[in-house]
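First, one chain by itself in structure tokens, the form predicted on its own.
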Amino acid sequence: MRRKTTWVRGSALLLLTAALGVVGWCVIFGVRAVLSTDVLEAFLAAYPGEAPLPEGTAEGIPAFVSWTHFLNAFFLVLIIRSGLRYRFEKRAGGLWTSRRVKKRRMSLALWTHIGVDLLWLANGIVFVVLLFASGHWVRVVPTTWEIVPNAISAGLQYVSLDWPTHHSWVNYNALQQLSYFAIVFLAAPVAALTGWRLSTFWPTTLNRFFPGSAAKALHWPTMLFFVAFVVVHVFLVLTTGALRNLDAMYAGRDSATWVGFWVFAASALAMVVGWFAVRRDDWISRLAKLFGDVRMMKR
């Protein structure tokens, strides 16, 4: 009976899978033949998918854009492995309690969870003050309303595979813009707001202004929105001119060689070190018990 539920549903996962494929061809072909009409034509001539900057903007990426951006990733993957490990997590592998407040009790997964938190709190907030500090901010922050048509059109060119061409190191296209707008400074204070609403550390004479139930009903699809960010970024940057991406954020040059492939692989590494680290209670616990009392749990 198990081997026949597992063939079922294993046969309708596959048949989904082919559904969608070709619904998205359908989507592929159907918007190519749409940009082919002559006001379609018109429209991405018009708008190319790359919204004007303002005069004198400085081209390139700053080396603290490059540093932060390593950091917020780093401290990203650690907030999504931990972060899952305490919402699925059936049993706790230990205890962190404040020497301050006893009654402030928290697993050692959720405790990682709230301290890598803070530290990729810290990381945003330098990020944004250099930000404007620097006058990078520009590159982030749409100030022109072309930024709406530009942004269409360059999610049209994304769907019909002929991906808009753009240089980061001068100008981001519309969409990169307004992806990285609304995580720096939409996802990003939202993830902030409703974890610490969910932790312990949250003032409980303010649960009638913001209710447990609505931050949990926002935290887990911010995480998703991350993630799926994530992927979608991570795809784009190895698919469209690998090593000069890769140049421009790493290695601070607008170039096309190995060093900033390098530098990623050495960050990526880390992080594959950091995802499988915090999996450890007995590593977890040594770093716990300098800022509050730690009980390992018997498994």
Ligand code: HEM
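Positions refer to the first chain, counted from 1. Nothing here was measured: the structure is a model prediction, and the numbers come from that model. The term rigid core refers to the most C-alpha atoms you can superpose between the two forms while keeping them within 1.5 Å. First, how it differs from the form predicted together with the ligand.
Relative to the superposed core, residue 287 shifts its CA atom by less than 2 Å between the two forms.
With the core superposed, residue 55 shows a C-alpha displacement below 2 Å between the two forms.
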Given for the second form:
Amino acid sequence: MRRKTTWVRGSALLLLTAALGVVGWCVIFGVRAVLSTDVLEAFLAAYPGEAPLPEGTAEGIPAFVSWTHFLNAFFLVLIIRSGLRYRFEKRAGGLWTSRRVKKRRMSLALWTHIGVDLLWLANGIVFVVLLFASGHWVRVVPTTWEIVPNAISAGLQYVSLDWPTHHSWVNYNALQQLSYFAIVFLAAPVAALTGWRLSTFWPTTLNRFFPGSAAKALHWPTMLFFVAFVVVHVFLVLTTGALRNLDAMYAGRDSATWVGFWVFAASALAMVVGWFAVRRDDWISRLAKLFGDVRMMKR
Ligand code: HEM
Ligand code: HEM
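Based on the form predicted on its own presented above, generate the structure block for the form predicted together with the ligand.
Below, the chain from earlier opens the complete complex, with every other chain and molecule after it.
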């Protein structure tokens, strides 16, 4: 009996995969056929996929972007790991209590989460201030409505698997620009605001303006949005000229040498170490004791 159901399930899965393959194939070649018509060829020529930048925009990735981008990714790994730990641990490894406000008490996982959040926020504020001070903001914030047809154009090119060739050193394509704008100016503030609401640092006098249930309902999907962004972002970075993209972001140079790759590899190693460090209550408690009282729980 069991063998039969496994067999039926296996065939159903195979059929479904084949069906999805055929649908995918039809969509890709359907879009390709449409793109080769005169109308769409003219559309792609008028809107190649990247919106024009204001005149005089400087080329390049400034050093502050490289630094804050690395720190952002590093802190985000710790934030996600500690958030997940807080959500899924059955029993806290230790409890941290503020010396100033005795009611302020939390598990070491949540203490780690909120501690790294503060570092992440400080880094984000430095990034945004320098973004506007340096003029680099026009690369990340859309400045013309031409972003809309160009985003449609880039989207069609992605679906047709004939990806828009981009040169990140000079300009991002419209979908890249929109997604960078969304992660910096929408997702990050939503994560911070909902997180602050859920924390013991939120002033209760403001409760009626922002119910805790709304914050709880939003905080988790925001994390999922971050994870989805990072998966697609890193996939595209690695499949659209990895060495050139990594050289631009991690070494601040317009070339395709291995320097950027090795800097990136070192940063990835730091992230892996950070991922495992979030589980080490012995390390975390030492740090947490500097800011309050810690009581370790028996496992
Ligand atoms: C300033 C920024 C942030 C603050 C102050 C903050 C604060 C908090 C607090 C207080 C909780 C506990 C919620 C509860 O008691 O139910 C929490 C949970 C969590 N946070 Fe954050 N957070 C921030 C940013 C982020 C970011 C950027 C992510 C991920 C990208 C994230 C992921 C999570 C996850 C996965 C949980 C567990 C959610 C759950 O239990 O449903 N947080 N955060
Ligand atoms: C460790 C994994 C990551 C790698 C390898 C990576 C790589 C890159 C590269 C190469 C660029 C330049 C654009 C391009 O060539 O496509 C870039 C830009 C950018 N990335 Fe990432 N990234 C990573 C993680 C993240 C994370 C976690 C975020 C945010 C949650 C992020 C947000 C951005 C933003 C906003 C830009 C535009 C920066 C600007 O010009 O001001 N990246 N990234």
